[in-house]
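Only one chain comes next, encoded as structure tokens, the form predicted on its own.
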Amino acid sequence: MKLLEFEAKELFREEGIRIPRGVVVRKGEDLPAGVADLGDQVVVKAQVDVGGRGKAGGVMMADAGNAGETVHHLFNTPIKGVPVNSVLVEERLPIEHEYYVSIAIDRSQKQPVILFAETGGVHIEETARTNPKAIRKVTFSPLLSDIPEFLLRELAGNVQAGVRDVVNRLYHVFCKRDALLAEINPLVTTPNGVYAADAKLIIDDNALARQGIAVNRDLTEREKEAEVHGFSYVELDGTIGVIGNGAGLTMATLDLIDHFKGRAANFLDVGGGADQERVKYAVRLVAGMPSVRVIIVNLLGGITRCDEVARGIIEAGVSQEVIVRLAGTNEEEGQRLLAGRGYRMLESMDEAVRAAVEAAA
């Protein structure tokens, strides 16, 4: 789940790390008095989750006797598309330079890995597709509680020491947090310190309840829907709905799509021993996607039984064709029960998803 900058900079400020003082404003709210303690000139931020939300015009410089103004405009300026609901009133940082520092993680080496460069901003990414040396990266263990020191020269050279310091600090949110990207742009240094002037953080999912995370803003309600029952579930932009189960019989479904040049809406995974309700919601579940024009079900019947999935399908009752490969327990029975209703069984996955790819075109 991403957070807010406001709630990734308060996380930042409980572990040492220092941010530019400010105030959040609300949809709604008047103005708080506390936006006249924060100097003649402050810098509004819209508060969505958008990447680029500086060049979109969703960061303003304004004075603090218009301020307001601002606020108000960016409360009523969509930014990329998307409403503002919340803004970052801050202090204007008198910046005598930025740097840019990220953490994530790198999956083929199942290992943290941190990104820094000595020109942060809002100009980054065109100095990693220009200039790609410019940013350092190293990997070390996780196992580490502090990033060694001989790394944190190798991967900010020369800077003060209160840079690697926030880098280092920066690696404790990253553990302590269970995040999967933690990232200041820019990092900035000032007469009176080094300060992040601008957070971002991404929290596992997995790890929102050992966060104290009730609910996964990130979420569509088809895909809070999905929680709910417990499948696996993402939202892709395709037309054919699929419902699998086991993640690699899933996958291996959405790869033969790719393959027979059609365009999967989605990945469900309705896991083992799926029982007729189950299914029953899975298609309904997906049937209820505004771009599904057809399903495939591709389920191994091993411990899940083919003729309860069989009548999952009929139950569901949806307006959309289903496709359906079962194979395994009870397969027989769940042929009889598909064929009496009109259903279309086929032997391979080859032959189902091409099948449906045709019938989505």
Second form
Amino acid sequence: MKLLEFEAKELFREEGIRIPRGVVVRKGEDLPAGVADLGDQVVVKAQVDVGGRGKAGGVMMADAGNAGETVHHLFNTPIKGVPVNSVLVEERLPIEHEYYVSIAIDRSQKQPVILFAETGGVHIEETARTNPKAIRKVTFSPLLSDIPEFLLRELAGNVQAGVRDVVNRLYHVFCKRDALLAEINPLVTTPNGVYAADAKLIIDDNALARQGIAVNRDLTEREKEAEVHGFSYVELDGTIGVIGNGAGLTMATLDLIDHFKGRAANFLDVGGGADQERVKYAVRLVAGMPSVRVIIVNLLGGITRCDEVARGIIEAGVSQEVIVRLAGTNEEEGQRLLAGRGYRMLESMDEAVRAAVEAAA
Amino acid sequence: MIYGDRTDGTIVWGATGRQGSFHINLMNEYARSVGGRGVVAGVTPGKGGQEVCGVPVYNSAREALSEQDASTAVIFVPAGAAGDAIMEAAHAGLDLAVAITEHIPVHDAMRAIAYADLMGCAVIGPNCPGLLSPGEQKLGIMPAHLATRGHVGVISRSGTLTYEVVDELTRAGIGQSTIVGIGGDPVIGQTFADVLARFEEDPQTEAVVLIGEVGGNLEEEGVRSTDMPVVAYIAGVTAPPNKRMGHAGAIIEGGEGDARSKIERLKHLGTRVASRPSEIPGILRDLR
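Next up, the form predicted together with the partner chain in place of the form predicted on its own?
Every chain and every other molecule in the complex is listed next, the one we just looked at coming first.
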């Protein structure tokens, strides 16, 4: 999960990284008195999870006198369609130089990877394209608790030591906070020291509980219900409802629908142990989408009991046609139960998907 | 037989849990049917002295190995404890740790795999179904009845999709040498390249089916590293960007690793790519 800038900055600050003085304003609140202490000139930043926020108009300069108007303006201006619910007002730093640093996980090395550039700021993506050599990169063993000095020199040997210190502190945040990405762009030098002028932190969803982070996403009612049942669920815009077990098999089912020129209405992975209750909820959930004309249930596994799955489908009792492809134990019993109720049960994935595409046409 | 054979003894972490005990039974049933040793011990801290499905449970790997001879581990413990279990298995000197557990925080997996690497222990997974060498050895949760012994190796990031492909192969009369589920997480131990290197050394394996997904570039890396004849299938062609389709690894990050460009890169490397699972047996026959 991606944290908002002000949330990330707070975690950076706890690790000893300097951040600009600032105050957070939430929609509907008055401008806090603290704004007056930020100096004559301030930066007003929309707190939205949008890439290229600055270029999209989400970051504005203001004088202390008109900060309130600027904040008000941002609240009323969605950034790339995303509504603004909080705004960060910060002191404007006397910037000498802007650097770029990020730490992520290199999947093929299975190690942390650190990127550093001597010219940070809003043009970093362009730099990556036009002058990739300007971005230095190192990977190293995740068993180390600090970035070794020689690697810091390799990354940023010719810049001031304070910058290297922040890079190492950022690595501490990365490890301690179970981050998938920790980024400072720009990391700025000023006469008063080195600051993280911006902050990006993406936390591993598998670590949210131990990080004490409550998930707060914009979910549809059905997506919320799917989460309660532990389904992996994504809504799409077609007419064929899809229920599978396992992410790979379910994705392959969507791809096969596309192959036969149909359009899937959703992705729903019921996970392991597809029992009667879970199947019932899954079928009802998918059937509840008004766009769904037909549902395909594609379940495969050694421990899936076909008779249980069949009972779940029957109990769901939905109005749409349900096409079933089941392989597991008690296959014949499952088939017998379904056949009597007008459900179609097909042996191969190709047959089942083709039948679903025809039924939806 | 690329990671071991029927003579290996296995220790199961999380033996006293529901999943652990269920699969100890299936693994030992399989071991009996092929004349192998199967699971010889379980490890659950605090439950030493108990027995699960006739298998003695110990408090630690050290205790287990003082009484039992074993070289492989299968790990079923909950996500928060799984990184530690992998390190314990490696530290105890086991050669192979198969981590079935899903939802392990990626930092835990990364550190545990790095430590296992130092100790000379190969890690398969996490978030994987394990491996199956038909007629020889089953480590993990793959349904054995779908597989049949033969000469095609299978490597997959997925669970049930692997069963689908194995089922297609068996129905088409194409047997398998070893089937390895390497796991769907962003950081995994054995990669396509690692498993392919083992298949190259394996006289039983003549060709390999590689089942990939959206995300990352491990599939291309694997194909580039090998001379084995490979047929690939990549799931997730229709996956919308930045949506998580279940596996943590199966998420497209800003265009990197989307299925269509992955397929293009594989084709560019000379790999035959099936557009659906049912095409795989036909392409394999063409290759021979």
